[in-house]
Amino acid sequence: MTRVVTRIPPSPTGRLHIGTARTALFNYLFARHENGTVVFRSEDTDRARSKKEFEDEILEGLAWLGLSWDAFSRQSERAARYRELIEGLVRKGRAYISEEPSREDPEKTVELVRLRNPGARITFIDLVRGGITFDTAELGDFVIARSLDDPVYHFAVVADDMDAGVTHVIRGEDHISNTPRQILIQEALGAPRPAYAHLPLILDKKRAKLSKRSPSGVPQIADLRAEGFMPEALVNYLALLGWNPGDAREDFSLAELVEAFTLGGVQKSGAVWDRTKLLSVNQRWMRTLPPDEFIERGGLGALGFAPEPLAKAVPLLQERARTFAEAHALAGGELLCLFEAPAPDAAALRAKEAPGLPRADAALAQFLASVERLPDGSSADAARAALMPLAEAAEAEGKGGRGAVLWPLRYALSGQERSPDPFTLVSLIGPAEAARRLKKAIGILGG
């Protein structure tokens, strides 16, 4: 049985975006599932637009996603081979040199190489879409090289696939129209025809093709990485853009995807890019990390907070943050009170005082007495059991709700209008630190 060979053939004329990454992923998954080989090919024959920095970003981004390959090539390094094959076609009469006016300057003549097109009807079996037929007569004798040393895209990719022994061409459905030309070139070269599988397009929320003109543009892998998405989450999400495992599972590691992936699960209809869903997937993956790995992978150590309170804050960060960028923002904003003592304002402490309720200083004094009786290491539930009865009793006597009674407690502990509930704060900063903050607030109020 022929060993499966797939290829990852990005063009280094731009950054690595989700479309290229998904195509690379599907080629990788299929080859690894079949114990086959993956060939990486940098299609850099567009000399004007190809850049080394784009190639580097593509290689780095795919490696970050966990993808690997077994062979590497650049089209720019295969010029001699292309010329050899083109000259062979001309010599055999399968192609010919055509002198024609230059498109750039009609006063000049250029020598193009055209394939002699037999004009036959071609049918190929798409492993996603079934049989597809083209009448190639309308293509005419199409150009395969701008000179003996300058092949066009269609010729170069066929030559590359032939020499690399590619058995399966897995690519976006926008390449379907390229297939008849490439099959004619294969037949002229005597190359075997690979199997084709054309993937559904990635669409925006309006079900239009995701493009630079889409409201949010085409997401770039490096930007998502910088934003704090995990590679595991991106791989998980990209795999489900156009592929269905056949069951209700939503969470897959790369190894699990390799085991489960088949081309039979690839869908024909377009797949909608949904950032909200990606955020949900990413949060699920973030929640699988133990505290030390969460801190390390999120780069949270760079914030300069003491290790112990930072580790204690991880469950709260995992509950609220959907990316590591959000985790940074929370740690340095809403959750800053876990690492630094606040400087509460007297007016803010009294902001929710109301007739029939205890004054803020009196309420804080009662809370302080209960906090001082809590042992070190008390849980949020223990703090709630000790402090909530005071709020409930005050609520029963007055006109305000428990939130108004608890406000000075939460604000004294956090110094912020938005923060975790006071019971969680007491458990995370500890009863001793909580008592110090309450005493400070009572002093500010003149108690």
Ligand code: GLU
Second form
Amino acid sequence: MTRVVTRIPPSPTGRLHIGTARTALFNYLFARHENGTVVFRSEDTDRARSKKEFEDEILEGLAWLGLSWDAFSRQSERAARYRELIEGLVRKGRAYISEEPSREDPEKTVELVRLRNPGARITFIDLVRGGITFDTAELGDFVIARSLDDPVYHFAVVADDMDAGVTHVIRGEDHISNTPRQILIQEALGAPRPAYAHLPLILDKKRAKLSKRSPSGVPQIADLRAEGFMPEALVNYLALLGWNPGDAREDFSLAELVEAFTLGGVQKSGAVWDRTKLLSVNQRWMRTLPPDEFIERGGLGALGFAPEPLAKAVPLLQERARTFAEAHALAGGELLCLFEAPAPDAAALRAKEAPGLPRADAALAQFLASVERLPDGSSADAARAALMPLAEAAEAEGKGGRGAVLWPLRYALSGQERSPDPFTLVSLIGPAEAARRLKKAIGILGG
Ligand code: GLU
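Please show me the structure of the same protein in the form predicted together with glutamic acid (GLU), now that we have looked at it in the form predicted alone.
Following is the full complex, with the preceding chain placed first.
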């Protein structure tokens, strides 16, 4: 059997969006699963719209996702080869030069190269969709080059696939209608026909093709990267956009995907882009990281907090953050009290005082006495066991008493309306720092 060769042929006319990344991933997975090779090709024939910066972004994004390839080419560097092939077709009578009035300026004539189309019905087997038949008569003798030196896109694709020995063309469903033209060109060139697999469209929430007009637009890989998605999570999620392993598994590393991937698992129906699901996949991946790696990969060191409290905060960040951007926001916001002593406000400390319950300063004094007895390194459970009885006693006094006395405790420790519970805070900042904060609050209350 011939070795599998797939291709990743993006057009550098735009940024690397999730559609291009998914197609690239499937080509990579299939080739690696089959012990084959992948060729990368920059389809930069549209000189006006192709840009080096887009090519760079695409290459960088795919490499960041962990994809690799075995050969690299650019259509703009293959002009001589295309000309040679077009001249060969003209010589053999499979194509001809047609002098026609220019479309732009009917006063002028142009020399187009047209394929002599036998006009047969063509059937190809799509590995995802089954047999697809086209009547090619209606295509007529279509143009394959605007001059001997200016092949149209379809011609360049076929020539490149032929020269690279591509065995499998795996691409978006929007290319199905290009396939008959490309097969006719292949047949004229005497090139072997590769197998085709057209991937289902990626849809937005409204089940329309994901596009610039979709509510979320088309997500770009570099933007998702900047937002703090992990490449492992994106690869995992993108693989499941149109493919499933045939069992209930949802967590896959790239290596596991290579192992599990088959074209048989690709679905025909469109796959909906679901950011909420991506967030949960990302959170699962973030939770696999040990603290030091979490801090490093999340760039959390840049926040300038001391390493030890930062490392201690990681489990909380892993519980709450779904992206590294969210982790930054939490560390600098709701969890800031883990790194910096707060400046609580007297009125807020008293906010939940009620008749028949201990006043905030009295409650804090009681908590302080218990906190001072807690050994260093006490867990949240130990802190709860020491402090909760005081709150329970207040509860016995009246409805809501527990919450009323726990409030100044949590607020004195955090300085914030929203924060982790006070026992977790005591365990993370340590009893000594907790005691300092409680004394400070008591002082603020005039005690
Ligand atoms: N350059 C095309 C694209 O980016 C891919 C064409 C193909 O796979 O044949 O959509």
